[in-house]
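The chain below stands alone and is given in structure tokens; this is the form predicted on its own.
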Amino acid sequence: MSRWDDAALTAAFAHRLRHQEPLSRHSTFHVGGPADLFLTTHTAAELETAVCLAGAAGIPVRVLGSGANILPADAGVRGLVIRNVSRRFLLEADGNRVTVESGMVLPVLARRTARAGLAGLTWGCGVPGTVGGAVANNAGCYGAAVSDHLLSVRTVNAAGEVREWTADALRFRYRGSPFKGKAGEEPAIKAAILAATFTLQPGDAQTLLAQVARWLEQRAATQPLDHPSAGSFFKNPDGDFAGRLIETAGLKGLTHGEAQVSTKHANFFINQGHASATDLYLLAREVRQAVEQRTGIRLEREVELIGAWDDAEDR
């Protein structure tokens, strides 16, 4: 039996709302414990109800959209987890403005905009992420980042209060945004990211398609793509990259339990069969225990820890 009053989100959503179940299911590692409760909203009104009737009922709300840049903690989630994967596309009339829904996948995001004829987010072709995770971890990657060309975002709070949000009224920062506090810190906009409207510039399709298939023969080329891994664990420090200093560090190839540090790229920690969230957690932290050692440098984790993690340190 759940500890919450989910007798609301029932009704709305009957057979949909599941209990206790594995995050091992939805995360890009594999691994978590399971979320007191779990649902899949399919569109963003869907998403405003089940944030609504959460906040009523005072029952924790977390959005996951492709479960990238997560570690669940072994021990689970309090709350209701929502798997998000609201994905309408509004090509506006200008022809180019684009509105989506914040559980459509960037690389299909890159995709549709570089056939569209749009340039500007074709970098995010290989992160695995969501727009909703994006804008809230200002993702990026080959020197661009979403914020460069986000206009606007609607979001909804436990209050049921909807706000259209301007990007210039929103604290940006290298991958964060107050959308996500910092350890520590609890985030200036307790929100969930309904749609995210982003002001691109024309440019030539089969040129955009090309560069995409290049950024892609680089990933599958430099990235463990073969293992479970959420993503680059840590930041790039000022001036330098985190994979740098790991291999320099000399550990490529580290493990802890069926957690390793990738060979293939030293920011990449892979699942290689059965690994636990807390494997993970113990390979990251004796990872940048030994770079601050070596460099004096202490790297910030970009995976963010989610659940149960009680006793970790810089959550």
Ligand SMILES: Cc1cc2nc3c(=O)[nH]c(=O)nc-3n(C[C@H](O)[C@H](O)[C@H](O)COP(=O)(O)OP(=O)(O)OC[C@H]3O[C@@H](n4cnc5c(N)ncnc54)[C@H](O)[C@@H]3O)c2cc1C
Second form
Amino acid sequence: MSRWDDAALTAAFAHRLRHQEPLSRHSTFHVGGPADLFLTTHTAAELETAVCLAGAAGIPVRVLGSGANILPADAGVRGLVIRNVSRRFLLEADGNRVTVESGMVLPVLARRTARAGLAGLTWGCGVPGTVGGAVANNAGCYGAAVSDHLLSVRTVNAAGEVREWTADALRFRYRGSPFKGKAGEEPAIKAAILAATFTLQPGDAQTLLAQVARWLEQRAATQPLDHPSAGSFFKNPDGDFAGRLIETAGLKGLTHGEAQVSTKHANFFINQGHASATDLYLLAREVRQAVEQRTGIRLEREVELIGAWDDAEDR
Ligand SMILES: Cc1cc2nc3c(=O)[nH]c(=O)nc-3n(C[C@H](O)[C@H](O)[C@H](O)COP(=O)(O)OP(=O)(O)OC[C@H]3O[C@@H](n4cnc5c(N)ncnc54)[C@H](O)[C@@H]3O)c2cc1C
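For comparison with the form predicted on its own, please write out the form predicted in complex with this ligand.
Shown next: the complete complex, the earlier chain at its head.
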């Protein structure tokens, strides 16, 4: 029996609404306890409906994409977790504008736009997340970020209000946006991202696809892609690299339980098999303390703690 009034969600989604779903199945770290309620939405319309119904019933909602930038608590997440796999792709009539539903994954978007001879999103070829997660996190690499080519974002909030935001009206920062709160804080805009529109530049498809291949090769050579991780755990501090600071502090290979600082890339923390979320959290805390003691620089998490982390001293 759920502690939430999930009658309307059950009526709309029937057997698709799950109870006590382990989030270890939905985080790239393969860790995390149960979500009270869990639903996979396949279209932007379904996502909108789920957010509205949960909002009307007073059920807190957390929307996830690929779970590639989160550390869900071992104690799980209260309320409804939505896994968003809405993936419609629309190349608009002017030929340079692309609108996608927010569950579209960046590697697919990168290839589709490259193949269409459109430059601007190819850097996403090796970033295993959705457009919604990428907008919330202002994901990026190789000097580019999602906000660079973003024209607008469509959202829905718990009151059911659908709104179109121009990118200019949203304050993006390095690995941050109004849709993602800083550690322990609520986001400035509490809403689910339904879709995003990008304006891209004409480019040569063969050149763009060759660039994709080079970037993927480079990632395979420098990142521990054979183990569960969430990419870079900490943000790069101004003028430096978190990985360099961690490596110089001699922390590569450090373990806590089955969580390890990768020996291949010091800012990647990996699950060696049966790590818990707490193992990863404690490993990261130890790394942060060691780097701070050595350099005076306090690393800021890029990976977001979600759910019931009541004991964490720095949510
Ligand atoms: C091997 C590896 C390499 C990586 N490399 C990079 C890299 O080069 N650059 C980089 O920036 N990141 C990188 N990442 C991290 C990750 O892929 C990105 O941050 C990605 O954008 C996360 O997207 P997601 O869909 O998985 O988001 P999730 O982890 O599911 O969610 C992240 C945040 O976004 C919110 N969110 C997700 N979808 C929505 C939505 N529709 N509406 C509102 N909020 C939403 C969530 O609530 C949460 O707050 C890497 C990760 C891995 C595992």
